[in-house]
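Next up: a single chain in structure tokens, the form predicted on its own.
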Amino acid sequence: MSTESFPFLHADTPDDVAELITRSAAESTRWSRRSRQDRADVLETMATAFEAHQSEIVIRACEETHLAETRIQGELARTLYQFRFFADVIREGSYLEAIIDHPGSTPMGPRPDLRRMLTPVGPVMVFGASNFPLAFSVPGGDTVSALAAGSSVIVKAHEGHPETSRFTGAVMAEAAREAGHPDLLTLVQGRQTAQRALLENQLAAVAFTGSAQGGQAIQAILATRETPIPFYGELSGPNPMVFTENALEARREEIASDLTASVVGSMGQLCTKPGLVFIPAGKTGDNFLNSLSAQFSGQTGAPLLTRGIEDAYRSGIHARTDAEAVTVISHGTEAAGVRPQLFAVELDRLRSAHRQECFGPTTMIVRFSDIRPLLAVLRELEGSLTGSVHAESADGELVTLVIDAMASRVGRIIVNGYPTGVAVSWAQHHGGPWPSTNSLHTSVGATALRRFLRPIAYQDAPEWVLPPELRDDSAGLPRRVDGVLCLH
């Protein structure tokens, strides 16, 4: 497929960012009048027409962001589900949150004919990941979920993988252009042409799902506009890690393995990478921690995504190597790019400074002797995605109390599992407290579409006027009516 029918704009002007804008807002009408079935149709196109360019793509992907072509397959998959995930989400219309309440009388007086439903924000920029050059870049879930909400999209594609960004829109764009939307997609690059697409008055809704200094960024810039637009970036943190000793007795080489592989999978360059590992000090703790150390010592180097995100590593290793009360306990291979290493601190020397997240295959073990504590700790942490348990079934009181000091700090609690892996499913929830930017919402799931809808309801409205869903003949689609919850 030739990608020279869909360049990336480089606005030189206000003005050419100002049409682009108009464009995909009246796109974004024409688009959220289709018929739900009719988006969902477009959105299953999409995902064959991935399917016919697979391997154009793996190329394009493996190329740009040094990834093992598994793990752009596997990502590949991820995206393709994701377009099918989201039909299916569309075509059921429980999203909707339809309510009909029929004329009648209440004890404040003659109730009028009201109904509900969610609609479509308007056009929505999505910012491209680094670390995900399919499942969360121009293809990806903040896209696509956009799409089956019923809005227009514009990408703002990333540096780092261009020609991936460029091929994948030019697959979506001709599937949107053979269903007549062909501003449906479009794709910008570079940061004064965001900056001023950001600023645009029709532009409704933004999405990024990235690192909490490119989330920053972003809000930074709309905290300028005139008009207040919601953000809804997911973002990166320490995502906590507590093992109680009768786990690592139980599973000491098991765990030790699989963290090892959660915590250097993709180089560590993952939103979900467990940051800080809390594990007990005394002699099972030493003995987890030397299984631990043999793991990472068998790790190889490689080159990160991009020389930015290189350079931040190891700053950011440099600074826990010259941190005081801080421990080298093991390290990778020296190679190409950079090494995975392993740090320690005691629970009573741990500091700010280490609890930031460290972008790559890295790691801090923290000892600590008593629950209470750690139980302070992890309460005064920063927002996380994730925080993780691992525990057997005789920890049943420790288990309450540490998910009960994560609980406020995080959006996904995982037990006997491990964070990095984020399932594509109904009831997934990716997103946390600050710096994820607002706690009410994923980026992953079938609610990732509630970030790009708002409630209308309308009053005494004759049914030609109504929407398909709201009027009394509508069938099959999930409603309350008069307060019953009818689920056909």
Contents of the next structure:
Number of protein chains: 2
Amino acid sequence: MSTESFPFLHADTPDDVAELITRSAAESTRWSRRSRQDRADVLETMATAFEAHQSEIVIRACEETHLAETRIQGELARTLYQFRFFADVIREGSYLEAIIDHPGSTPMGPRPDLRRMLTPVGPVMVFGASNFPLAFSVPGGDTVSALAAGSSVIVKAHEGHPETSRFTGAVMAEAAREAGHPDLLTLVQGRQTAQRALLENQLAAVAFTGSAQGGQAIQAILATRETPIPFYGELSGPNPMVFTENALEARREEIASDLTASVVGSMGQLCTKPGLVFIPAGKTGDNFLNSLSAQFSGQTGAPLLTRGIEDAYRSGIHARTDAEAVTVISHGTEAAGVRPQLFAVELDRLRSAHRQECFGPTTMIVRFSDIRPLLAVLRELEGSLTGSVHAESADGELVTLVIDAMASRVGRIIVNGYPTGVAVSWAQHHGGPWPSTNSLHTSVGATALRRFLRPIAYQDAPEWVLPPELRDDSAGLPRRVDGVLCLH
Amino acid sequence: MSTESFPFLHADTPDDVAELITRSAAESTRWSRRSRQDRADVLETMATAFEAHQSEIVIRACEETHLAETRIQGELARTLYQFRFFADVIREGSYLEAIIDHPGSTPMGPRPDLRRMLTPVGPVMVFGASNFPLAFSVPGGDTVSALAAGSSVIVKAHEGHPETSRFTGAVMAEAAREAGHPDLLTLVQGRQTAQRALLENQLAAVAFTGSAQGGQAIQAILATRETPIPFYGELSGPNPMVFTENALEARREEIASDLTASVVGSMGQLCTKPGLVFIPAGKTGDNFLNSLSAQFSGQTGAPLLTRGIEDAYRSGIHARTDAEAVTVISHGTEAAGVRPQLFAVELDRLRSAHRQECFGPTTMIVRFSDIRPLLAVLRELEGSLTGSVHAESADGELVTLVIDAMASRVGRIIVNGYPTGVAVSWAQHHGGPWPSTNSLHTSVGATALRRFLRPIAYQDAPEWVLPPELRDDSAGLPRRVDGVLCLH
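Moving on from the form predicted on its own, kindly provide the form predicted in complex with another copy of the chain as a structure.
To see the whole picture, the full complex is given below, headed by that same chain.
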């Protein structure tokens, strides 16, 4: 396969960009008219093609990101699974939310025949993430869920891993071309091209995984569009964790080890990294902090994903080290100028600067003496993808209080576990109040499709103009018929 | 009942507004914790209370809007039905999209226990519409769907019908107070108060039915918020209708009469009024236009909803009358300075100014000679709530072509019917590409709830901290369990 020749479309002029989006939009229409079965087959073909090029992909991704080989191999497994999972999701068909109301009478008078389902929005622009060269980049969850939904995709490849992007893009594009859809996936590079594409009228939605700053820049561009389109940003957040005294008593060493792994895994470059860890003041908390400090000392640094991310990490660390109220608890071994760092602060001296995400292998321990002020702080945190609590059964109502306080600020609540490691499944939700995401949708799991779909209804339409899924004789997918949910 | 004393909260100072939203947010949390059954009961109590005050409501609404009594009576029936329908919808429970994944193994490794459902977003601000003093105002679909979803509501009452707003608000507030939720519904008046409320941090979503201009003004305010929140605008659009030659041959007089009723009903002050009517050039079209012209001549004007709407209507009519390419076909009898007007233009002379909505009893007939240019124009129209086609079986493929061309620009496709008269049902979709709405959601029908809900997931949470709907032993609502949709 001549993957090396797969082009990034630089689209140097506004006309180039307009043509690119027009071609993508036309392809989107053709792709949306393929059956769900056909689209599922193409997704599976792509997964199989990745498998055939596994080692080439892993080598490129490791080289470009400095991430460990086992981590990249895990990410590739996740990526393949996502393709196959979304193939299953669209075959099953519930995601279409098909509803049929036959004509009837209501207290409002007679009701016509009404049939509703979801339909693809059109071309989706995906911004690849720095920290997942596969699972949140060209072949990532945003791309796959948009393709599954029936939309074409334009990916702005992240500059941190251009060769991985080009190679994986080529593998997918070849599978799409063989299925008759040469313009299904388009790669672009460069900020200017991306900016122009964002303003094109036919673009239907934007998915972005990255910094709050990057997300705000894209939103500012989108705000100048004549036609508003949805922006699905998966940005940042502190991912609070609360440990009760009982939990630390019962599992001190285990928690110290697992929490350290969650903070420094992938060099802390994960959107779900615990950034604010609340532990009790007093002896139990002190003992735990000693254990955690020891764990951190044993960690070794590694280069971060890009120079820019390293600079941002260093300045975040610098700000914490200099802050009057913050104590440096411990640090790991320096490598390539970056090292894991552990900080602590008293709850009543926690300032908003300490709460903000510092992307990299560090976390802020927050010591609390009393439950009320802890709950008040939890209720006012910036939005997060996750909030976690570790407790023992003796804690009783305390757990409910902490969960209630966090529930309005996070999208996923974890009990006695860690937020890093986001399973791909039907029930997964990877989203939360702003700025973690726009809160109404997820970027991981089956329901990620909903971002790229809009409803359409047909009134008194004859069978032959209806999509197959809305015909009376079409079985094989769950639908609501005359108010009653039916499985087939 | 002392409905006359029900206060609008003027909230003159920023502190007043902040307190108002804080109280509403606290109530929203309490309301969200009531069972679905309890919330459904309260909605039904409200409907019953409206029934007891039916005549007082109708008298006020007729006085303030100049709309006919039968129209207001119909609207009240719709309003009561909406309360009871949403009570049914939340009792049924599917709207929660509950999903349970028990722990398992996947190609990505072991998966924890994950349970997801939708949860209310928090306080919703609703802007009452001018043209539906009941069904899209204080007791309207936005309010009811937000209450059903589990959110509190702040309504900015439309200045066109303050007494109707106050009275219906009082009826609802009394029912809410009796159920223990005195701050569930708050009414505000005045642009400044509304502006301040839009900027309050705890506000979670905004629903607006009105002009594109009004919607843009609200969006501009929302764009200055620190935390973005969803804006659900139901604005404007041309609602194209296409009549084939065969349809006009077969049903000339019937169509002329029904189309006229659809255009001038409620004095054309409906968001689904047909604003662009495409008919063939040639003799059949000419004959139809004569019939339609005769129908229009028989219509009598009436005062429009507000002085501002009358002014806008007159200037829209003025622009059309003056346009070089546009022919005045016919008009009805003038009353209070406003009369129904019928215009026509050739397809190739249709300019964007003629396509824009003119709110009131007028429509633009567009004559087409050829199908290709018609399809091209349909594909490029501004987004609409609806698109309609009238055809006979002899038209065959033509119907599909027209529907395909309209499908990307509208939310509801109607065959051999009229867009006005929006049934409330499970399958209804009242939304469409911008600026008709933000395209992903509906403001009428069961799925209108989705606008005011966000997902939340629980990972490895013990049964007793889970919402009842996510417990293993909780039956009685449809859920997806381990990938399989279950009815109970």
